[in-house]
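Shown here is one chain on its own, the form predicted alone, set out as structure tokens.
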Amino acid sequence: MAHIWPIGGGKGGSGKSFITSSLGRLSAGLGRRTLVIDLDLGAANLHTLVGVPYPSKSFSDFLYKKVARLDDAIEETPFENLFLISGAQDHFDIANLPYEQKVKILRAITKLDYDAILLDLGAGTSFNTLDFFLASQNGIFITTPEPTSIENVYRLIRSVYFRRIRYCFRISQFKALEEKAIERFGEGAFNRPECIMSVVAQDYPESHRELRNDFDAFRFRLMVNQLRKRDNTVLGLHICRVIEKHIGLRVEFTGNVSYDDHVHDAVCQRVSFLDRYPYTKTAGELRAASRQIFQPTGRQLMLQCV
């Protein structure tokens, strides 16, 4: 089964598509059959960054049964081992997916036969983004150093947390949880994960154990993109500590990716940044992040051999 890596950010312009395409290229360069999927529904642009300027297929072909299987919507890219499902030709209303279609997509993605699948998600905290993020125990959050971007990625992570809790309960039950949290902890408690989980632990101990096991199994990562010289290089570590303290989720800091005007030049020229500027600091940081994410550690290799 493929390792699925949803990639999201709380704010537009954080560089999700650039990071997704770069990590996809680098994963493929390690000899792994890699699929990148544009799930920024209604605002797709991943195809441009992986060298497919005019995709002939898209998600809509699968959703509206022009093709029988999701595999039939996959396109080759100019890069060996790298494949694409584009959203470039999608219908204008695809951003508002009915729940049934979302389930259909998620099930189809998990059946695809690739070593790595990267999901380029839309910005913000829409249910589409949250549900696609929860399709895997892996995930990569992207932020830039600006306070607005940091606030939004924190809000996204908190929303993923709450969305996972919401899966366990009917609407009426979840509403009752919010009311009990307010009753026990005061106004605003329904926005504090620790308060909701405290109520769950008391009233639904089995659900609490299930949720805690899930949260402990998540392998979320954070990358700080477009870091400039004047920015704090340990900002990402601080964000991860705040998340663990206030939300209770362990998020691993994967590294910084420096701001580089060459990224803008490569995108405008529709050429691969990694090919055109392979010796820049930014390219080196992307390669280091790729190794950390995709190459198994010694412990993982031991587990694979058992």
Ligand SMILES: Nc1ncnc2c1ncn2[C@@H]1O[C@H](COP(=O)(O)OP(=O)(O)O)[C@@H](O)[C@H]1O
Second form
Amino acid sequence: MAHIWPIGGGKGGSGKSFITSSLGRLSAGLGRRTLVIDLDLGAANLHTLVGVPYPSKSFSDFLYKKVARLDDAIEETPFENLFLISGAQDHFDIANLPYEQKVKILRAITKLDYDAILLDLGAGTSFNTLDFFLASQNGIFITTPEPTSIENVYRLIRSVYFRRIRYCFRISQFKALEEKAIERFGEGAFNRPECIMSVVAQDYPESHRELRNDFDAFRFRLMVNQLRKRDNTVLGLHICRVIEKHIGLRVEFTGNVSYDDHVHDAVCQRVSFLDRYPYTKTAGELRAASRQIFQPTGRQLMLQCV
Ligand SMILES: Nc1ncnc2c1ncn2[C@@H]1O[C@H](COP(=O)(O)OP(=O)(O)O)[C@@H](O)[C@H]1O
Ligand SMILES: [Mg+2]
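Please give the corresponding structure for the form predicted in complex with this ligand, as opposed to the form predicted alone shown earlier.
The next block holds the full complex; its first chain is the one shown before.
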């Protein structure tokens, strides 16, 4: 079964698509059949970053039943072993995907026969983005060093965590949990996953154990992209510590990726940054991150909502 890496971040422009295309390129370069999927359907542009300026197929071919199987929406890129499902011709926002369609997509993705599948997710915390994150234990969160981006990625991670807890309970049960959390921790507690978890621990010890096991199995990662010279190089580590302290969720810091104007040049020239500028610090950092991310772990894909 393929390993799936959902890649997202709270904020547009943080470099999700750039990182997805770079990790895809590096994974394919190792001889692994790699598929990158553009799930930022409202603002799809991954195709441009993997050398396919005019995709002939797209995700909507599958959603609108123009093709029967998701395989038929896949196209080759100029890079050996690297394949793409583009979101280019999709005019709707993925946030609007009905539940049944989302389940259909997730099922179809898990059936694809690739060594690595990378999902380029849209910004924000829509339920669909959260569910795509929870389709795998290997989520990668991208932020820049700017406080606005950090704030958004923190909110996204909290939301993913919250969504996972939510899956465990029926609507009425969850409502009761929220009320108890408010009773115990005051107004606003219904919106704080750590308070809900504390109530779960007391009222549903079995579900609490299940959730804890699940959270322990997650291998979430954080990358800080577009780090400039004067930025704090250990910022990513601090963010991971804060998340662990406040939410109790372990997120691994996968390293910094420096800001480099050559990225802009490569995008404008429509060439692969890694191929055109392989000796830059940024390219070296991307390679280091990919070694860490793609090291074999034996972990298997997990599907929560299918
Ligand atoms: N490390 C970096 N150094 C310089 N520019 C970068 C870097 N990462 C991304 N960019 C630039 O930031 C912009 C947004 O990147 P993109 O990957 O499209 O963001 P997102 O998918 O998160 O919206 C692009 O113009 C890209 O060239
Ligand atoms: Mg993008």
